[in-house]
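Shown next as structure tokens: one chain only, the form predicted alone.
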Amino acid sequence: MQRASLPSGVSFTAIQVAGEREREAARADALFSDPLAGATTAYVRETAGPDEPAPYMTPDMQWLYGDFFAIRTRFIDERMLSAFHDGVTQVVFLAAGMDGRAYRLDWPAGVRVFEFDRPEMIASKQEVVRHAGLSPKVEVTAIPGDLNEDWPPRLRAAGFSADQPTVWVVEGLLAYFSPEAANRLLSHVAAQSAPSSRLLTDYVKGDHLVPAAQAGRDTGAAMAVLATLFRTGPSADPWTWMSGQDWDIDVTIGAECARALNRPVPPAVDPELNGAVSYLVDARRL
């Protein structure tokens, strides 16, 4: 079966997260189902060359992150659905990766989705979707581009309206950005956000994740490779880097969210184990 090469580096982590979402969906007590996640891993297994990485995290990395990706996914699902009840009809996924919400959520009529990512990531996702015969449950516009560049004009050219309230999903992204790039990204989001817009994101300082690998277990070479991708994220915590930009910020500690869902606290974000703290953020534009 012929196909283009899979994305690498940070983009390949989207494939691995899809693998973790597939594992979650197979549980009897699953927090969600995700047909795109299963289609992604099946496609990779069928078409990958002998030297290409598997679509799953290694066992040691799975130990380190535990149910973190499922917990984060469920948090954003719930907050997004609450935004729909408030009448928000425009959603933007920045660095959308293999996000499957367009294929699994119950979308209200009239909602439009924009998925922004690198061209190779969009091409990989579209290839998986075609191969699996999946159809989105909502209108989706894919926009190729680079978030390190001036991306808002691309978004507006694709039909996005900064005058309408928007749900922004920035999931699993900030830790890969330098402070300057992360602050610039958040400033762009603020500038494009009408009143009542929502920003759903997670925040773990990238430099906390590397020491977490040594918290009671050696995660080996896989974590060493991943560590090379981490930066330090925004220059301050969520309460600080969004202050002065007219956001009402609701922050949930990841460990508390895990306990509320009857899941173990993942070692990577267990403050009692290594001092790292995961923040799940729901910010409303005033």
Ligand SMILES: C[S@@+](CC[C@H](N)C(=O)[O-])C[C@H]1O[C@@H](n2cnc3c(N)ncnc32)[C@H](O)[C@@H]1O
Second form
Amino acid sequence: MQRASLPSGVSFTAIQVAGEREREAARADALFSDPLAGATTAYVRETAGPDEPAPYMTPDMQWLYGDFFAIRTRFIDERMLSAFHDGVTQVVFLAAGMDGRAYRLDWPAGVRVFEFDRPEMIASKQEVVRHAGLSPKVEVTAIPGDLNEDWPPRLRAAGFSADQPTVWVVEGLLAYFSPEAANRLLSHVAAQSAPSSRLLTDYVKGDHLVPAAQAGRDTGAAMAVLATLFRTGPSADPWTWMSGQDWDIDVTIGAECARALNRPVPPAVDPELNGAVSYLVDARRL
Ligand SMILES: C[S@@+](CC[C@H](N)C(=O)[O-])C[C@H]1O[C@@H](n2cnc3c(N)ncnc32)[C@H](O)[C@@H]1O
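We have the form predicted alone; now please give the form predicted in complex with this ligand.
Expanding to the full complex; the earlier chain stays at the top.
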């Protein structure tokens, strides 16, 4: 069978995260299961040629991130599900990647999901889903596009309503955005957010990720890719970054979230190790 190629550039990171979710799902004490993650890694193994680099976590990256992706996933799962009790009926995944929530969560009736990502990422996801024979548990509309462009019209054209409260999931994206691009994204989200909408997102403040990735450049394929992709993300803590835009901001520090889930604090988000502070943000639109 002719296969679509795997996504390249920044979309490669979605394959890395799927690999980590599969690793988590295989644990006896897993924080979630994820059939799409398993399907993704199976597809990668079948597709990869013998000379292709390891597609996801190499030991250097594993050391840096530990269980961070699983911890972040669980945090967003819990906050997203809680939003349904508040009557939210739209969920928009910006930079959806291989997010498997549409395939693994129990969705209330009437919720609509929009998944926005780069065209090649969407094509790869659809190919993996088709190949594995997975069916979403909720109505999903995929929207190909570029979040650095004027994307809200594409979302509205796909049926999104800015009048309905929405959960925005922006998971694992901001590290690849400049401060200016992060500001633009936030303004677009705010302008499309009816009262009681929620923005669930994450980023790490601290200058260690870029040097850590660069230091790992020669030691692992995954780090080599990341070193070329990292930007700085938002330039301030969430309270400052989101100030003046009518958000009620609830922040969980990544290291504390790890401890609450009985997981070791990953070096990438350990303030005691390198001063990095990871913010897991749950903001409610006033
Ligand atoms: C680390 S992955 C995270 C994917 C997903 N949110 C998750 O947690 O599994 C980053 C994602 O951002 C997407 N992305 C990066 N820049 C983008 C842009 N300018 N427009 C649309 N998607 C983008 C990539 O294609 C990739 O899917």
